[in-house]
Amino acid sequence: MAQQKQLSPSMFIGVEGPEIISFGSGQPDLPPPKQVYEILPDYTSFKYGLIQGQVNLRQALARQYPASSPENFVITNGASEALDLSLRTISDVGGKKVLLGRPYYYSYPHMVRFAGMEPVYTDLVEGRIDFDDLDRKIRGCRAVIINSPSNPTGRVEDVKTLKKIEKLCADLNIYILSDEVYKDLMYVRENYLLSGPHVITINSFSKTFAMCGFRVGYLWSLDQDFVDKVIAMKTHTSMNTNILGQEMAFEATKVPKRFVQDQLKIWEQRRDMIYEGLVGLGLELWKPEGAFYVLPKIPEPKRFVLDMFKKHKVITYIGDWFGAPKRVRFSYALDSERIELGLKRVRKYIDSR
């Protein structure tokens, strides 16, 4: 029990130091586009903002989504608030079960429970959704969360599977929460935007533009009644999202696509380095197709995570947090030299066992 208490995300989040190699938090180390902070010397607006989000940012986003208007968006405190508000709104309109793919992002089950609902699980196969199993498990659920590319697996769902999920959920009147915070960090294809009568798309400026600390996310849906319910709830919870962060996010919408494409090449190089390095250590893992995570199988994962941190100054996240008890998650959101050094420390640990 004591060991389990020690192992929590709060043990590692924000931990830094010159000797520490962190494969932990999924926080891009690449710089934001310079345009987002060039506004700082001249920014002078510090009054309350609109609950739904600043108009200029919602207008810019509407140009990126089909058949959209600024009214289809709510700007939130990161993607996490967008998910939280969406789940609580769904709970309010009826329904007590939410289907999650397992492994899952570690906050999903907690957020579902905080919303007064119950998580139900479909186990992924090779890191991807097994549609037949999803079809069986989704009966009786009010919503399903789709996360592609996935944190923690780095896998991208097949478009055919996503289209079948769209039809199934439309037929059964089930909400789809599509968590697409890594949609611009895909190595295998362009993002497929889910559609349907009750699809809520969740996104953020954190990963694409390395703006994690500004906490600017959003939800988009053509279900206007749902959007209006979210706004009503946000009015009495967090009120407006940080307006300076929103203005910086607005500047990010003007950045040429080349910025993201150039950074994607760096992510792919790092993906290859850590994947090949871990395979070379004899570890079994799926090759990521997006995001910046790998999830290898590790013998005695709790011991590995604790020993790597305490004895080798390497942070990793135990798979238990993600519903993957025999695995450990590595984030490769750090430069190549530190990835290489971290892999050497992992090899030292494995060779000493």
Second form
Protein chains: 2
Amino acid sequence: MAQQKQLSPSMFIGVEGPEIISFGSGQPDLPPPKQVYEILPDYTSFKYGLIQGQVNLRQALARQYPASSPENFVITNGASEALDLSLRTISDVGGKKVLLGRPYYYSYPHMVRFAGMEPVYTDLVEGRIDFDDLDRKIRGCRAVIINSPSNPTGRVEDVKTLKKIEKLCADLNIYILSDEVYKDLMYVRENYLLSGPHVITINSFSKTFAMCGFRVGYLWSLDQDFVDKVIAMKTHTSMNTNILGQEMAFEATKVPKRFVQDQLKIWEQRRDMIYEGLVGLGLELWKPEGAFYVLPKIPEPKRFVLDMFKKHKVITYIGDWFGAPKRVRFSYALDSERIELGLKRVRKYIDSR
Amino acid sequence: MAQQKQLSPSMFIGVEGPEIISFGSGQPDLPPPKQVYEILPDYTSFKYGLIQGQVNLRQALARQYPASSPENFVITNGASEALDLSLRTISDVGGKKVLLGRPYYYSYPHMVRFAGMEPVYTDLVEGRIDFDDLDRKIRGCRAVIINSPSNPTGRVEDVKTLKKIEKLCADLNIYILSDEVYKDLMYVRENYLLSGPHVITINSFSKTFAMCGFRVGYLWSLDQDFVDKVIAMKTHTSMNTNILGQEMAFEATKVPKRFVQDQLKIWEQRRDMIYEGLVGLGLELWKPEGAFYVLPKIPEPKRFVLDMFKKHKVITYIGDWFGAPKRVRFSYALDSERIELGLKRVRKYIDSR
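Switching conditions: you have the form predicted alone, so give me the form predicted together with another copy of the chain.
Next comes the full complex, this chain leading.
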């Protein structure tokens, strides 16, 4: 049997099969709109693209963001690179601390450190930001990362809280990196787009259009000086984002809104199923308001994750990776039959304890 | 008229047209092998790929490198990301100086600084490494970047020199980052693959297969600990490289060698044409032995680059960007008729002075 110290996300990579139920990976199982593939048969380009990203794609995005021009965008290798470049750019202009809500997306602390800075944490209350605690912890930070809807909590921040954060950061001259990759997967309200003098919005085509593997993300900011610095850095660190991926993303921008609305209905049904299922098993958890994760409290979470995998062929992620040591993350990006089957196996585990 | 201080590569980006002769951009004008497009019509994948890169592609690469397994490779967003991740990984394990030959590829000093380190220079003699100078300058460095064939000099290092560098770096425990993206575009000998305990080889599909826009590069190393650290970093900073680009690159690995050999003949003809043309104009330059650049000495190089662009519609790059202040870089990645036309315009400029 695996040692507890070996528990890491890599142990689940490539683990697949009809008998495995994976609540692990955070990616849509539903396919992208068929339109993104329709350009492939006639595609012939091969040369370098613009570092900032292709003009057609940035024009389409500019129509989705208020008071924007294509100049305000940089197309990146997924939201990951957008965030990495943003943090490296911020680090370059000084300041060595970045505030994160905890639980956090597991890459955030690593990215902050790779950019030469240190993460500072504000503990979420009921999965949401406690503004007073944020207000205290943010002093001396160069930036704060906001992630609403959140991976791993599934929670959506109150608009009131977001507005207070906007004002505070504008007053203190602190960057807001708003990771909104789940903005189209929200069950409780429309997305609230943060704004302010130093707001950097990060998004991607991965979750909304199920295009994870193509790695097309972007950042948007009205802080043009910041955008230009990101482009200058990307010129040397990775050059243009894959030109064909960008054309596929451009096709996605033309897909009728119904595509996203129809998928959202499916996500909401799954959300209800897993939330009610886990509540029915007596577990304590926050009701997800967006994204596709639940983060229940589980006694002896390491044992749970290992036993569920080894004995019950169910993949879940230990809360430790997300700064939530008493919890376990379930992604519900799988069809309802498999969610049900997975829940039965969790019941079996619980009943056997 | 543009101010001299405005002279930057970005002024030429997107400048195209039948009347423009561009000796600027360093990318093949000849198209990729047709096989890379043949998989597109039936392509349907969309999920995350392995961070390290797709298994079929790494298996194909492992057959090209001695004593290798697929584990020794990481597929990256072009050679740029391979180099960026390598430098960041090296920086993380300590050491703050990186040795570069000068003239250098213009991104190197930026990349070294973005990774939190400082570049140190050894001046090339006749476009090649002066081992004795390198031996002095490398003391206290954490790594050296070798780029043979070189952009911008077009020179290929002597195998004897490379072997002495291998031994020196092994003795001093210094990383060699060997940027071999032009290894298949060499006119004087076969490529010599550097080896040693801490050699990281960087390559890509951009130059050999004219796939610049698709951004598929890779690094190879038998230092498995280093490879694992790069993967751990890429997990957070950009995740997998575009899955479709990787499949296209895999198709390129199956293309018969004749594709590259036939292209090499064309490059060599162009090399002869531009080298003899510029010598015929009385310019002093090194004979290119690989890649597709010449770097002649030009009096008043800023004036040359600006006048050639504004008055003669010819794009060239100022040597300053490459650490060669008395020179100008010409890329000869354009067809022979346009090379000839461009040379006539250079003659007109020289005659008018």
